[in-house]
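Have a look below at one chain only, the form predicted on its own, in structure tokens format.
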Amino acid sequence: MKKGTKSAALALAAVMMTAVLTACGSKADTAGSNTVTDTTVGGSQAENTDADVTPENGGTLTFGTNAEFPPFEFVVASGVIDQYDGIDIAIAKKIAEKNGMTAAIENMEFPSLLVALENGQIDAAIAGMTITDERKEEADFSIPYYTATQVMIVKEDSDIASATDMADKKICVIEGYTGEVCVKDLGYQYVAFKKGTDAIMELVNGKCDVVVIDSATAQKYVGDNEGLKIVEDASAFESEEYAIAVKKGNTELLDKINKSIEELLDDGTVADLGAMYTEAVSVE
């Protein structure tokens, strides 16, 4: 995904990366990815584009979400949320909950997910997403509640061990991820998939040399793909953060979310959603 929060954040990090285990920060597509249209937001019509409107108490509280980002979204046949489940997915039914209303989800591609904020499509973006300056001037975030970093997934055998060893590898990333950002920062040619899982496959096939993405999700894949591994690159990946994404100017709805984290954060809610989906996760 500062206060109390930054060493929270920090803390949960920990938890999740010796639990078993994500941008840089972004996610990409979905699986079966939805496109919304002429959904109902909070109780009003989509076209409502007040950013001060809030959902009221005893309303739907609408969050959208790329659910191809496992441990933190992904689909199940019944998850926290209709077929939805993963840490970030019941951080925002926690949200909803702790504010009188009901979470509802809307699964759509990643790079869909700012527009969908400014369209009143959606009430806030819960995804993995990493806070960067150029998102900030779409949205506004909310506090962290996660701290991941950018890794390489490659096979047991690869020679690659930094990111220097990458320059005449063929890398694949996932489409809007933060990933695919730092691999462009660093010159190097890739190719993007819309899925984190057609991107491992090319790997685990074979047809390509390494995969670029955060860490958690990376430590979900090497555990469910047998002889791949992880290799990290301080000096090239920066820490980043990951946070809630609401229509710029809602004040009101970006309190409410704020004083929630504070308190899933402060209780351990967010620390014991890490551990629990980090250790066993089987996603479908």
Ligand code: GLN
Contents of the next structure:
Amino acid sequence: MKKGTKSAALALAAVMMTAVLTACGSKADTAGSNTVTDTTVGGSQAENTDADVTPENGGTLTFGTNAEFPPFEFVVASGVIDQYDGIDIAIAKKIAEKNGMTAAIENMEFPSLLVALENGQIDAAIAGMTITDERKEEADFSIPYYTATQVMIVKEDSDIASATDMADKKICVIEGYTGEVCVKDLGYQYVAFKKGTDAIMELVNGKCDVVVIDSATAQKYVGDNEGLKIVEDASAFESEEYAIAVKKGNTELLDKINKSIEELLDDGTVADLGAMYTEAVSVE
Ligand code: GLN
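Alternate state requested, the form predicted together with this ligand (shown: the form predicted on its own):
The next block holds the full complex; its first chain is the one shown before.
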């Protein structure tokens, strides 16, 4: 695999500290390790050499996701787990394996994930989910494994150059994503779609002027569709941290997940997966 130069643009970071997050994320101290090596991640499973992790032989760890968020989760003919593939799906599989379990995926709408945790339908949610104060009321979050930010996708000839330029434009967001919260907080009107691809179609067809969505997913959409570009505005959109959510109070599972994430960050697996899936979905 080639060096993942694009991963730097994704601000892939092994963020080990938690931060107090506002609705639109927080200026988490940008963590360093953007170093992505040539390591092949696909073939080798990380070994669990730690006796502290109790193997629950044959147990299934059910992760909920919303497989509409490439490169983190998307549907393919044959993925890492069933028809699901992406950075998060690969991480989910490795976490389960490290704990002697098998990972299963339940695909659902993004706003349903925390409800599904609460009612026990899933054990954990892995969905490029940003830690927010509101969500922390409903679920417990792992240590972060990825840093992102909201960006604006516009047509190449758009005059939108900053978030304030959206004021009189037709803005599209995805329902329940932090992008919706950010646009709402900015005080702008918007239209919310259930899927990122639907919002992008509106943009491509000229029915909306700008889509606000997470950075890595934006890169994927811009790579897949002619005539689009990304506009960043760090003063309007602060950094966000992705983490895995578990049911409130499930410290046993959270501890296991945290330990696994820590290992996957430390040994470069998360960075490698980021590079691999970013390259795989990029156009050039
Ligand atoms: N990071 C965004 C959020 O947490 C989008 C997540 C997603 O669509 N999977 O709201």
